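Only one chain is included here, represented as structure tokens and corresponding to the form predicted in complex with heme C.
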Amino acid sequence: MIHSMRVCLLTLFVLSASAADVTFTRDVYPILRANCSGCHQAGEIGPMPLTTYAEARPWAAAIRQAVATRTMPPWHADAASSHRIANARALTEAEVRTMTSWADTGAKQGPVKKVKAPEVAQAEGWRLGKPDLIVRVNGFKIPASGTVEYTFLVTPVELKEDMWIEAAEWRIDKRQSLHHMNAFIRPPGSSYIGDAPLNTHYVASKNERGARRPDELETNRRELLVGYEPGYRPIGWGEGRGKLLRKGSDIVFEMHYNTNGRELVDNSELGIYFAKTAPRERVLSITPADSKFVIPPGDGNYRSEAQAQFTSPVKLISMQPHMHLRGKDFRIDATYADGRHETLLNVPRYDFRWQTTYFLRDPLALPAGTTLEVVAHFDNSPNNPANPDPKQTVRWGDQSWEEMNIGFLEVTFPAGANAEVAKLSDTPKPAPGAATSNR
């Protein structure tokens, strides 16, 4: 008994003395830097920075409170029931009992010396350096108040022969007032909003938008190039990599922008990368969604579910979710053909202001004859605080009051293969009775 005792009072001397020795400059900037000085630094989404001591020291109790109940770094996906993400973000427990125990002694600075610059934010310039081509957005007008509509711009390429993008990187402009942005190519001859016109901002009914010839397949309609969400980093494809943008196509940027009390003007920018060498392997975004749900009022857990089914052999690099703010929870399932199953992606608690794209560490293999089913919760009860109306009953549409259940997937196959690799349950159809308004 005595003998316990005195162990564990050692134990506890041990502990503290090394905890009363955790610094900033020593113990805490590292960690900073490495995982959380990305967002928090002027221009960037985190709501202050945090790249020196006397940032961070009127913070570190609101830093402790963040990083030991997890809620920073920001990271929705369960990581026991997924497969290992590349771009995770959470702090080891170790880091974790680094930064509390910083807060807890008196948050000192340590020994005063110069500290490594924070990694270069984007908003500095390219992290992926000169693009090869620059598309605008060319100075959206963000009004002070009010919906800002869904707002497309088409803008041709004006290419001599096919090429292959080997990576594609935003700057985004006026970060707090954007939601998110996608970037669509649009092959030649695709019905895709076939009525837009060139280079001006327009908004495309729901019908134009839901358009589509017979038979035409999606890869000739329109494929996602890259999408802008909180949080984005570039992040390429891989080597020998790369999306083909044929001769002819044009780029459809879909713009989501927030109202904030002030009038705006943005003038983000899409960065190209051409690849010197054809890929050996094509990059292809393939988008399974259900637009059919009808989400009754009140109801707290509404199931939405829809497939993607691999005729040919493909890689699956990258998922992302993307529900509104009745999202609740989001999974990705594969189901091989000789009848195993397991989950890909597990996002038990999601969150609408995080649109974050995960990168599978190991590129996953789906034979011909897989299915990926995405299944999709909504919250359309009173218990959900982000619920703007429990009374309303929610279908398909833009805006964050409506709902989506889309999961973005990127797969590789070979690049010379052809190109028609998924059939999908469902493609986003106009709502019925929709006939040109937005709303």
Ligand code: HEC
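Shown: the form predicted in complex with heme C; wanted: the form predicted alone:
Since only the chain itself is given, any partners or molecules it might have are not part of what comes next.
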């Protein structure tokens, strides 16, 4: 008995001494650099910089609270999904213990020595280096109040030949007022918002946005190049991969701002990096979406689905869920032609304020006949603190108080192959008051 007590006391002493030895320089800063300081530095989205001891020390208690409750760093995929994600940033249990112990034992600096600088923008504010081409928003005026409709800017790209884009990066100016910004490639001859003037901010009607010729292939109409939402981080598509920018194409900005009480002017930019040689694989964005949902008032667990069935073999390289303020959870499942079923991504706590694009460590082969299903649940109940109005029936719409269910998927296939690789569909839902089995 006495021996056991001595062992326990010795163990507690060793653990306490170990915790007391945690310092910023040796133990905490490497964790911050790998997971936090990319956003928590001057000019980035984080509300305070955490790149030095002097910056981090006043926030020790807040850091402890954030990591202990898993609210920071923001990561919303479950553990079973995260192991396949290249940009996963969830802290391990050991890292959480290190951070909390540092705060609990006086937040010591430790030996003063030169530490490795955090990742910062490389050239003139660009993380991926100086772009080959910069396309600008050209001073969009954001009003102090009111509703800002989707606005478009069509910018011709005067190429002498077809070019391949190996990466693209946003440099956002007024991110505090930006709901999202998408850049589309509009090939020559496309019907997509065909009446929009060039180089001018233009509010297109929903009919204009949806118009298309009956025989027009999707890749001849428009192609998503890259999107920005809160939580965006620039990542290239990888060696030997690229998106096609044909001669005579336009870049179309789709811009959506929110007002915040002050008049602002946004001068955001898109940087484009051209491949030096033709890639082996073409990258294409596939966007299954459900636009027919009807969420009843007070429904805390409404289910919405959409599917993409691949008619050609592809490789999946990234996934991004998109919903608005009532978004609750989001899952992407694969059903293969041989009947196998697999969950590729599970986000049990969706957060509209931080929308991650999940890049796979290894591309996932999807044989022809594979169906990817995006399954979203919405919380339109009073229990959702972000809910704009639980008494409203909610349908698809542009604004944050309306809703969307979109799964942004990036796939690759041989560069010379047919680009029409998938068929998209959604699932109609019963009207409010009808019997439901969507939970």
